[in-house]
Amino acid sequence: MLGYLAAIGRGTARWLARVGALARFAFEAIESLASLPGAGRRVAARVLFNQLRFTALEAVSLIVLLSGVLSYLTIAATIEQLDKVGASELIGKLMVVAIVRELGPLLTAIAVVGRSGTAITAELATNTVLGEVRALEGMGIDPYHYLVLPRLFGAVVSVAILMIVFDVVAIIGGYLAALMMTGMSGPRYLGIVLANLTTRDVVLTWVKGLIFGVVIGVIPSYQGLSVRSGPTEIPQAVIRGTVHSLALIFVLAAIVVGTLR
């Protein structure tokens, strides 16, 4: 008995360091932007630059494929059943509460996860093993400035560009399936979305794209940067960065819709 409660207290003891490692992370990485300094500025936007292309921009269509199927999957299944007992005004609900709000900012982070958040490891890795980031500090050059911070800036900036694109394709699409399933117009359907989405459902989605867009700038970073023992530790990273990343923010967004709701 007291062996398996020595192992579940180690364990524990574990999980609360990797956890403390990763907050001193995150906390030095947003400290670092008030030490950029003029010249590192310049060259931060060119990452950050390059980083909202690849992720915000390469994927919209990634993102507009999966909001349209979605939405057009879920109104089409709903609303004919819906309209046959008259209850055809809740496709506003359904589409506001479950897309929108819940599945919109979800799916935009398992999909910037799946291709931005394991390229962001996998290139941070490799600029360990070969000793870029000692290079870096050899010349004088805080690693947060050029690499972390235009990442998680990235990141963040990214999943909100994302998440509208999400939303609008997601509504446009519920509209095809209302039209084509019971040839609702286009009036009528846009004023029921509407008559169901308050300040409080707008809020919410934007806290966790904010969050979202925090935990996969911090976490592939953390582990990219993490990398000590050399290539072959490169795989392992990609995958500790994407499973840790798509957890914490499955556990996030169960905690923001348990707290908020």
Given for the second form:
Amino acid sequence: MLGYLAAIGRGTARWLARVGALARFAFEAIESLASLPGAGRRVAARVLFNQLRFTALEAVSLIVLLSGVLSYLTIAATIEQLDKVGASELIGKLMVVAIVRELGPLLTAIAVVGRSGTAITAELATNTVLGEVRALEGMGIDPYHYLVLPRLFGAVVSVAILMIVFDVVAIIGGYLAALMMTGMSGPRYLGIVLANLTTRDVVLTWVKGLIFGVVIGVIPSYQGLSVRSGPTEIPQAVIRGTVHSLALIFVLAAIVVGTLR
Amino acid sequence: MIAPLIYEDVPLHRVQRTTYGELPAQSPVVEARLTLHVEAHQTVAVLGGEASGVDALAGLALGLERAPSGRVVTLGTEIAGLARTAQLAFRRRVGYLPAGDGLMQNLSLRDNLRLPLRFGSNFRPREIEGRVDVIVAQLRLREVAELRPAQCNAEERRRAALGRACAFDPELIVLEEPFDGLTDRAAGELLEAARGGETSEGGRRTVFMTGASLPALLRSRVDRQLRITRGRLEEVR
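Hand over the structure of the form predicted together with its partner chain; the form predicted alone is what we had up.
In what comes next, the whole complex appears, and the chain from above leads the way.
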């Protein structure tokens, strides 16, 4: 019995140590912003620009596809039934609450984790295994400045940009569905959607986007730089980075919905 | 004149590196302790096997690792005692060629040479290009400067890594296993480039290198050669 309890205790202690290390990493990364030298800012900005190109720009087509198909299917499946009972106005609520406010940030974050979170972990793990991170430190370049901060800000800005793309395409996709299923006019559809969209919805969407962006910037970077033993650990780090990011995004989405309702 | 690099009563231990976000782990302390003064303008090689602790010496000199006791003084400063930001700034005064080469694989050799200058100096872009051009010419990298490390051979990569270590023209340069996999001729050229020319007192730079062995051709070119055997530092001559 005691052995069983000890095993649970050891597991809990290990988990807490990992959470503590991750929190310390995130704090140190943000704290390092204050010591970023002027010359380093230009180099870091160039890395950030590359990160934005890869994480935001090159992901636009995926987000358009995801958002367009999802909103079309959701509205197409519901509007006919709602129209029959004279409740077609409810598609505005459905569009704003379900797609723009809840699924938009969540699906955007999932797409960015799958596409860029994995790449960040693999890249930083490779940097670590090849001794590049140690070499940077040896040259007096802070890996937080050169490797982590551009990826962190890149992820935050990319999620924000892609969320806007997701929402705009979702509204267009929903309109196409409404038009094809019930012949609803554009001004009426837009009127219904905008009537349901409040400032609170916009703020909630942005808060989630910001939180998810930070998660995608921090966890994959942490997992990438935590590799110790060699190249065989890289795929394991990628899996850890992806799974932990997704799990935390879902938990935080639930917390935001629960607390800011 | 104070020696540019001093190890005083430092326990020889195997490198224990912490990862990001972790608190430093306690390094295992063994009986043997190292005391060594690397004098200015000298070229000093410390050799040893895998478990001898020799692989920790370069990291200790740069404050990348911390000795559990004793002290390591680099250019008059105990670098391990500095705050993180000050440590990073201080390291720009010391050239460092890590084991392997540590070149950024996603950058060309030229961009690798530019990196420390762009990040750690307020030089104008023109000045940086001027310095990089000089390094490229000195280390005979002109034909491969625009290639990435993976497209170059081991000798070219090592020369580029040395060029990067010399970007700020440091007075002390620390080399980790610098000649692994190189021919004697290439190793000789690399050592001469690291020394940065000759003065009446010896090499223009103080060179401290660690590794498992030293090519036969270079044994006469180093001022001191030491070997760690069973925890003891012995002069080889």
